[in-house]
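The chain below stands alone and is given in structure tokens; this is the form predicted alone.
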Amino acid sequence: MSLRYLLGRVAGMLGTLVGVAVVVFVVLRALPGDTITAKLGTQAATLTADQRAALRHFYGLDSSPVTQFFRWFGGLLHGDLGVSMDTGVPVTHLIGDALPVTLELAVLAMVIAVPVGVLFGMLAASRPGAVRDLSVQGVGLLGLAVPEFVVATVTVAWLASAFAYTPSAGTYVSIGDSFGGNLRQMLYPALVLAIGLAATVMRTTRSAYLEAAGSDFVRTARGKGVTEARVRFRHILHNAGIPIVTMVGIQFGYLLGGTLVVEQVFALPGLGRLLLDGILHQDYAIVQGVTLLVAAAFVVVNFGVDVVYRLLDPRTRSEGRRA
């Protein structure tokens, strides 16, 4: 990839995340409340206008919104996400004590999710309009219209009845201190997940290998007595795995910001429950630093699909070459 390329790429990122700080500061802001408001709830009625003007002195409200914004993006730029309001301890060890949750419920997720799709989206594509290719994108289409909550409620409640598991956010065993414990706690979560990323690496498997199957190249190579199982693997899945590579990326990239139900049901103190506690309270900085970590996921995901094209497509090297 050439030095102008990536310039550009990274410059596009940073102008992203730019536009997402702001756009998230001036929606925090835009909405009714404040953190007094939040904390204190009906109590905040009671205050005088003195006692109100020392809170919102004290947790930095009392200036003007441009200079709160810049305040917290000057911070921003020496990795200063500021402090929670609602616990006093700053958002970067917060996010630091959350993202090993969400990262490992999202990449073990798609652990599981991926090959189960790959695999049944190439089954159904085998045998286009057969039973199996009917059955396979019927369950595909259950897993995607099942909500997340209900298959996590559901799942939490037969845990109950069958082995008297509740989930509890004070029992969460970490995998530095468990690794079996750890396991038990993340595989049925990460499996609630993977249900719908399953179904959807499927339906894209599935459209690639159909397109990839009717190429001349794959015709001539059953004609050269090629095995089929090289063929499949070898020719038409490996023709097919752009697409493939797209939706997978875009899909972890929604799980680390996505996860907020699943973590909210199964008591996991990731990101999404760390976003949901920064709303309610209207946590200023956890929501906008949780929201701009997510969209900085996103970015660097995208950037990385970009980058398994250009291995996967010889094409897309030279089409850079000539920009």
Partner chain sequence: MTRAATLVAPAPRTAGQPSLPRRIVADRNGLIGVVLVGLLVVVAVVSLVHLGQDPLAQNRTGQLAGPSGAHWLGTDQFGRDIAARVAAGVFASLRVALVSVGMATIVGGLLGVLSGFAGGVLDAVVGRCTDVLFAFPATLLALALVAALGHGWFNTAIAIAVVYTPIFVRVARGPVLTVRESEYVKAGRVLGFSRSRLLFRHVLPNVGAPIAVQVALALSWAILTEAGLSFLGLGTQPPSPSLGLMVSDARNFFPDAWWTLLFPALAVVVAVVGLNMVGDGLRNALDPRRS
Given for the second form:
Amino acid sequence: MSLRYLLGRVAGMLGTLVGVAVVVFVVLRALPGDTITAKLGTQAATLTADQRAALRHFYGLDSSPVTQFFRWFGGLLHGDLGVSMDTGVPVTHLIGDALPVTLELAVLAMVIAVPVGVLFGMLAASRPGAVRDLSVQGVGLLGLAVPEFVVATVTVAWLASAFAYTPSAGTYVSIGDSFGGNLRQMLYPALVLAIGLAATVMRTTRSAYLEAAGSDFVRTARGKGVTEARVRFRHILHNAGIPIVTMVGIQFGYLLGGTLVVEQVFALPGLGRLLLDGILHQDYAIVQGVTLLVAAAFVVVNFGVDVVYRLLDPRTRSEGRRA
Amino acid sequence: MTVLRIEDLHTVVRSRGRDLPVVRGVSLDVDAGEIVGLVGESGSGKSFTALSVLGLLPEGARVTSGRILVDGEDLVALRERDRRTRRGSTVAMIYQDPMTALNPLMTVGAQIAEGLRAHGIRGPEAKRRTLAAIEEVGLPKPDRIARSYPHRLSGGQRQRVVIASALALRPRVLIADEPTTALDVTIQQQILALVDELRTEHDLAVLWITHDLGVVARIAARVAVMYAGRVAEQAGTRELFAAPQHPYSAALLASIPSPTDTERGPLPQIGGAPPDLAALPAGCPFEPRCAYREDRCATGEPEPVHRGGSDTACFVPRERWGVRGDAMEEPA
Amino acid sequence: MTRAATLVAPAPRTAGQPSLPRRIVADRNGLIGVVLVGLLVVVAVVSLVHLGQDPLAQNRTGQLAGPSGAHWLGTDQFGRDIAARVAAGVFASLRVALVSVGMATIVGGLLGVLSGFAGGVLDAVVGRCTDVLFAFPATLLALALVAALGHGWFNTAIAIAVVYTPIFVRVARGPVLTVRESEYVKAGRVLGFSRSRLLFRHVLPNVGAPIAVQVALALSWAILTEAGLSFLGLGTQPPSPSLGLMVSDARNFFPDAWWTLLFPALAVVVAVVGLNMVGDGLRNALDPRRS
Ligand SMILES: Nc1ncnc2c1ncn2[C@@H]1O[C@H](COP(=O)(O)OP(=O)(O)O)[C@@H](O)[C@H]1O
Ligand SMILES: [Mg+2]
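Alright, leaving the form predicted alone aside, put up the form predicted in complex with its partner chain.
Below is the whole assembly, all chains and molecules, this chain first.
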């Protein structure tokens, strides 16, 4: 992979990140209208003109939107995401507390979903159209179609009736406090997340595997007398691996912004909960901060996926290519 | 000495709930050190014959009857596990498109060594034989080639690698399925010369599949002409070119330029199309397109007979072909 | 002129084949999908004319009653008829899905076709904008937009439309580029045919197919997203019936009053499965290589 390519991609990524910041600013700063009215609700009507102006000045709302954007953007570059209007706590602190929860959830879900999805995808692809293929595909479609909130709700109800366990935000145990206690809390939400993920991984694996299995080099390998197991893993799965890895990476990026429902139902203090609380309390600094962070993470993850993709494939890994 | 003997091979493929006959009673012998050409239009069942020998038929296809003997051992009767151990060590194959025949994610050396390892050759011995195999096919700097990924090599180099890999275990039989079709003319000639040389050196029995009679003329001692899953005619190359005994062979010959001409024209063109395997005619499958057909050609399928130095599955001897046929087989 | 006519043949389409709807129904998955989606559309239409029960009518005596002759699918915690509420919820889901995907298809499709066909600055700008929107995980973008726009079904529809617009831009632009570079359009240009004629006669017929497949998938995503937002309290607001809200309410009564959760959940699943299968059927019907 050439340095030039890498630099070009990094430049493109930075451009996208600026674009992301603009969109977040426009959507969450300009669209919601007057923050003060939004914040104080009916009380806003009782403000005197002077109080109102003072507040506007305090929040920097008296300057032009462009100036506001650059002030805000400059803050971002210094790692300043603003202050929660509700609690006065810097948004970066709130995110700092919430991020590990979401990350752990996402990683756990991936660790469960990827092997399951890959194995079942291979199983389905090993005999296209056969009973095993149709059943795996049917279950996979259900996995995608049953909404996460339904699975999460049912799981919580089951936990309550079977173990008299009711998740609550107050009793959250971090991984530092107790590994086992933490895992007990995280396992079920991660499993719920893993269902849809595994279905997606399974579908990608199935089609990538089928595509690779039809390649000429697979026949060449069999023609050498290579064992069927080795043909499947070393040749077919390895080649199918490139699209699978790409998809898994992208799904991981999605997951960072997609744990909201599960965090809500299982009362986990992650980014999703933070975002949801921010939205419900119209605490826009929080909403902006979380949205921005997750989108940026998504962009960076996608960039990483692209780099990994290129490293995995010798055709794009090597420097000068011959014609 | 006969190394490969195919006896009355029948292969079908399942399509839309019924078995289509793709190979219908092919019999062929290839001796040690001999190259037999297998020619015929695309779709005539050449590749299916080859894949039946290797035991690598695609999903849905299977051999229904017949025997495939290599040094007297019937491969069809073997269990899949034993079948696998014969691939590469007893029978090996090289393929049409060298660009796609190699795994893009493995180095060339690893791909050759993998075949050796599948047959119990490991460690330094595998490495030594990998390099020797690369050297044998005339590639320079074997250790550098071994470390290369396929995309770094040209089409001709890749085909040499495929040949090296196929011959690394010194198989008795090599099946070449149109290995030069995708290459340009000079490279084609080099590959032909290489296989010819390796054949003498290792006393290989080679079945060379092609739809190019020019290639056959150059390399094969004997030729089998396939049509609609059967061998229409089998003869010495010289005999076939001098006096084809089957109207289909004659038509194929008429459609190529002089065999010494290196410029390849378009694929052989004969009026009409091969029959639909799902609705084969009751008589000779070539009858609808044949210039010399007689009444009985439409009712019964001819069995091979020995005539004029060849085995031909045709009711009508050359002598009865008449004036029009003589014009057709005149070399250009 | 005959020469020109053959040079610029109409866009290659599989001629002499059965019509598209027929081919979708001929595909097994497509047929199942069409039946499932058709079922839901009937349910939604029935809810419009209020046959049977009022989805909002409360009943203090018959709360959380199981399925019975009077209430086929039971009642909820306010004694409201679940069947009527599911039907109304299906209608609400389909309304959001159709409106949002309709907007996204029109805006995204047009932008994609135009930018692909025009190239140059327009293409670059549109491409950059779609890149930026793609930088947001879909659910997150929908959430942020709902946070900004506020609740209600129409705002939900707008949010979903914004998320899906860049997808339609890409889907429409790809085939346009292929067609633009193809011989018959190049030849048409050489012959001086107007751009609009090339666009309408040769380009549009080729983008229809991939867009159709994407529409089916987008509808299913829209239904899931609407339900999810409502579940979180960010979409449809009570007392309006919504499948997501019904599941959210059912949390407190599950598993005892299982019908409060099962039926709305089932409606979502049927919609998503059905639309995905219609998408599969479309894909198979449009792609002659798969069968
Ligand atoms: N899955 C299949 N369904 C139907 N027909 C098939 C299938 N696979 C192969 N065939 C038919 O079998 C024949 C295969 O011939 P093949 O051995 O590949 O021909 P050749 O190598 O001589 O070109 C073709 O006529 C092809 O149409
Ligand atoms: Mg072939």
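Positions refer to the first chain, counted from 1. These numbers were taken from a predicted model, which means no experiment stands behind them. Definition used throughout: the rigid core is the maximal C-alpha set that superposes within 1.5 Å between two forms.
A.B. asks: With a threshold of 2 Å on the C-alpha, tell me if residue 273 counts as moved between the two forms once the core is superposed.
C.D. replies: Residue 273 C-alpha, core-superposed: shift of less than 2 Å.
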